[in-house]
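The chain below stands alone, shown as structure tokens; this is the form predicted alone.
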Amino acid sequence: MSKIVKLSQENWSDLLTGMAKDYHIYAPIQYSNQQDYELLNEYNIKDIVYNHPKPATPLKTFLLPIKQNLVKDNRFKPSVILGIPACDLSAVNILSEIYLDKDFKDSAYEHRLENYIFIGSDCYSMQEHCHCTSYGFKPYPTENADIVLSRLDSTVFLQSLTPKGDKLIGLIESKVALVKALEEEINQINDKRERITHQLIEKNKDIPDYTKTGELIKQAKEEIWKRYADTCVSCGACATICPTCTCFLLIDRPGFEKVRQLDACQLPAFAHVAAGEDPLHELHVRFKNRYMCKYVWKPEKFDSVACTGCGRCIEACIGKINKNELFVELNRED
């Protein structure tokens, strides 16, 4: 693993200002009580949120846009995404299993993945519904990041994990002097990581793990699905905001163009077929379908975990449905 280097926050901000001329750089910016990715410019660099979970938009939206012209979607310059939380980086595992399958490789997804540079960010705190540790993930990047960024006071620390990260660090070194991090500084970063990890584990100790959840879902009776689905309005927000849900429609356009548009299994008529048949017509059946897909069917087909514990589906739900409360209840009844 490469060394950890550091530079001052002031130099880092100046560096981003210069890099924004050659790259599209996206970073989380705070708005009211939430943060989301914005394209950086000289005016909003000072407003970047560091080491705090989590942007409202999942990383998947950069790789699989809500609406994407698959014929023309290959004309954008290399881009940097800064401040990606570990839950979103871990979601890339299953996205790549699906879209980079050796027999059915998606060239549009592959092109975007190759042309983005991912700068992951440690989480030094947690939000109410964060539960990454319940499914075996850490609240700091361990995979799929090109560079990991941590910050202590007014100092920014960078560690490259990939050749793309090495190249970007080399570019940074050509513009700004980088210094090797001291052992005591690395220990402070690790202490912060361990502290938040333990807090997450303790807070979510009643949530069953990924495998156990799948078993509970398969055994659950119809009554509990009806009860929890009672306030669902079929808006599809849970699936749309999820970093791993990627159902889509493929729309043909004149000129042999094909447009991929994000779809969601919670939307009415999602499974509607010819002759009017719809196996997901009933609301509670449609509601259960999403959890069966995420915790039962995907583990049967893929090696990667299909829920990374970001909690966005709970936060986005208009009906105030909390999947963690559902799983805890199922676990207690087991």
The other form holds:
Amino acid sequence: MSKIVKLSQENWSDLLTGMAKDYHIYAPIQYSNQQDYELLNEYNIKDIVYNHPKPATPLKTFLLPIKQNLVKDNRFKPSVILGIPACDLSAVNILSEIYLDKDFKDSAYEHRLENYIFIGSDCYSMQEHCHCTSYGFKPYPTENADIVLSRLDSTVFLQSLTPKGDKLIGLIESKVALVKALEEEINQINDKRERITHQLIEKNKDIPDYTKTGELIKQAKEEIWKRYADTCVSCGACATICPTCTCFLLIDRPGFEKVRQLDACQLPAFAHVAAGEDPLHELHVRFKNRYMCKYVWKPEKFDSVACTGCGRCIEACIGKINKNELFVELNRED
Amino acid sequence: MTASRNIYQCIKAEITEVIDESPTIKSFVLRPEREFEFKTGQFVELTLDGFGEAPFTPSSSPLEKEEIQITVMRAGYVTEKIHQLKPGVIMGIRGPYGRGYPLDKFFDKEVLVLGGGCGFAPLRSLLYNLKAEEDKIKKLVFCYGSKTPAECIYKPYINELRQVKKFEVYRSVDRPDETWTEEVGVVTNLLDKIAINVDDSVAVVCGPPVMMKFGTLKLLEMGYPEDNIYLSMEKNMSCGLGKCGHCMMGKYFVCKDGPVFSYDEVKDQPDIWQ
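Please show me the structure of the same protein in the form predicted together with its partner chain, now that we have looked at it in the form predicted alone.
All chains and molecules follow, beginning with the one already shown.
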């Protein structure tokens, strides 16, 4: 475990102002009713939201943009993403299992993963539908972050977890003095982490954990799917906003170029074949398909968890479908 | 991009010949810009530049490296356009993808091949392959069905097959015309007329979903073990790389884990016949 270093909030903001001139840095910015990643400039650095639960957009959109030409040269210079919640960082595991698969490595994804520096941050509060702990995750980064950022009052704490993180901290150190965090401060950070972890566990105590979800989904009767899908309008928002849903459409462009565009199994005709068959033709079957994929098939096929409990699918649903309510109901019936 | 191979990049291939197989089916002979190898049962993604892409299992012999033949049924947006193409057009090919027929499991056995409609396309590649390895199989019985005599594809090739010593070929159509001299009825009826030692045999099925379903059920009834029936599944294979998700059939990416599966591998997955 590398040491934790600290600097004042003022020095940190000045540092970001300087670095934003030379580097692309994205961080969550507060809007009226939500926060989302923005490219930093000298004006919006003061509006960065620290240690707040998830931004509106999942991290996956940086690694798998909504639309990307996969044949053209996609190189871009290293960029920093700041303030990533742990749930989104953990989602990178399954993205990489799929996109860095040893048989077919997606070089566009790989290039992005290599060229982003991830600064994760602890969540010191939770949103209504946050339930990362139900699926075995912590509300603070434990994996896939290059640096973890925590805060106490007006002090910023940084801990590197990777060589990329070491390099960035070295660069920061060349511009501003960094001091080793005191044990007491580290204890305070850990206390905050424990407190929010317990709050999340308590709030979500009725939600079955990931070891049970697959079996519950497998056993759910058709009536349940029809009832929950009743207000679904097949907009695909749940999948689009999901940090682990990665299905895409391949679009052709002249010059034998291929464009990858984010797609969703919830959209009509997703599985339609030219001869006319479409196993996902019926809406409730499509609806069920996403649950089967996340809680039954992906766990059978991959080592990584396919739902991080971020709750975005619940917030994004215009049909007000709440998957946690579905699981609580299935668990009760069980 | 890194220097490694770009998995989305096509190789170019020129159409050298277009063969009319039936009113709705054409075969396209393509000459790729470099040698192209595939195993029988694997598929390729064929790109019409700037327009679209669709998956096809080559219908030519996998032993032929310089040209590849792809048989296309006019069924959708991309195939409609492909049918209008003439020799000289440059297309794109990605692949080969997926898991083909496990030939080693066919050796020293009697092989029953059941095909319907355009499902003959992948099977022709298999038949070419097994013809070249005739000494390694005990015998091969090919049962093929189509709706009408006009829709029977590869007519000249059927005669060629009938010359192969260890091959037996049976055909049936649902609606015969005055020229038809072979069987009439659904293709599974042919299975009642053939002589095959089920205990020493493997079966291969490829065709429209309804034919695959009833063909498989009939084979099970005949006593074929579930793991000796091989199915070539048709799903919406878009990327071919096990990523885009369109061809998911339960836990399988049909494009990568298939398209050839034994029946016992897929029998518990949802909607396998759709």
